[in-house]
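Presented as structure tokens, the chain that follows is alone, the form predicted together with the partner chain.
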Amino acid sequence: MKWAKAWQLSDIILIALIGIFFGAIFMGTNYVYDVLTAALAPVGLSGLANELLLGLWCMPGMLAGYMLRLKGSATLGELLAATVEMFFGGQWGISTLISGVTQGFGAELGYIVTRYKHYDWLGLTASALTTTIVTFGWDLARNGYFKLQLWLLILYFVVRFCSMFLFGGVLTRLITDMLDRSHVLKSTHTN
């Protein structure tokens, strides 16, 4: 494990350019979001769209920290992304970098309680854990998830988990399961 590399011009545009591009392909995800939203709305449940597709928009950082193998890169590669959607049609604002900070140092809670040694199913799942309970403790405040019930609560709970787990997990794990095959992080990356 090469701790002291440091963060080359390369990896900084590697990863900006990842979230942004997964950003991208979630765009595709909004009408989902939207008609789930709306649905359950009249039943108070709306929070659901949410929490099943907050695994989506977590796994950048999951997947940069599990890739890059660098100190801060899930965070950091979480923020940059929020940095770029911020500007570009985030009509969150400021929200978005709060959340970029908050989604990305949970993935990387993670990997720091897994002493950045454990680039496998454990140090996948512990991210996955982290993330949704970083994540949860934030939208407890923000959310007012505080205020709901504890069932409720619960549900979004085991949701959020499953599709941290999901999207931030099993599908980190196949798609840098095909990279490590192809060589092409090779170059750069000795681990």
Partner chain sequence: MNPSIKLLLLFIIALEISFSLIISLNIALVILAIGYLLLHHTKCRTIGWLLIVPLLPAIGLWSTQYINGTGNKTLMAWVLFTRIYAFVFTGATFTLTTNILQLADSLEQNWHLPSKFAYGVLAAYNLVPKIQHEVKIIRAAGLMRGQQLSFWSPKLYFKAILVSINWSQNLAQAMTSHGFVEDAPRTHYRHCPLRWQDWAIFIVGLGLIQLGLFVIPWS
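For comparison with the form predicted together with the partner chain, provide the form predicted on its own.
Here you get just the chain by itself.
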């Protein structure tokens, strides 16, 4: 599979669809997050809800980057999904855009590290890992994770990476392979 070097109209339409689709999914995920947070609070692990679901919230960037294979597509895909979530009335308001840029850059960084040459398990794993690192660093600063005990930090990091890999790696690969077999991705997925 080769890397497409220039944006085409079909790429713009596809990334817009990814943003709209995931923005709508995020609205439902917000309710799941609230319920999961409440369920985990009695055992002191309410923060684990974020870690379990963050892979889903970061999936549009990893999916757009893997599917479109264009520089900037991971960041733009995540930002568009965050924008749609915000306009749909997401509970985090305009701060969703900051999260979208942070998460999208994390996903993009995985492809930057692999020099935009690995659209395989190496690229997906790199994207999941860099997204985990970037978003975890953001949560250390923004959400006060630095105050947590070491065992909890390790647990959160491992669970976050597993969530990123499941949603951004495995599901992204499955979705893209299905679309590839149906010839939807013929412009960017040539052998």
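Think of the rigid core as the biggest set of C-alphas that the two forms share within 1.5 Å after superposition. Residue numbers count along the first chain shown, from 1. All values derive from a computational prediction rather than experimental measurement.
With the core held fixed between these two forms, residue 27 has its Cα displaced by at least 2 Å. Once the rigid core is overlaid between these two forms, residue 13 counts among the residues whose Cα shifts by 2 Å or more.
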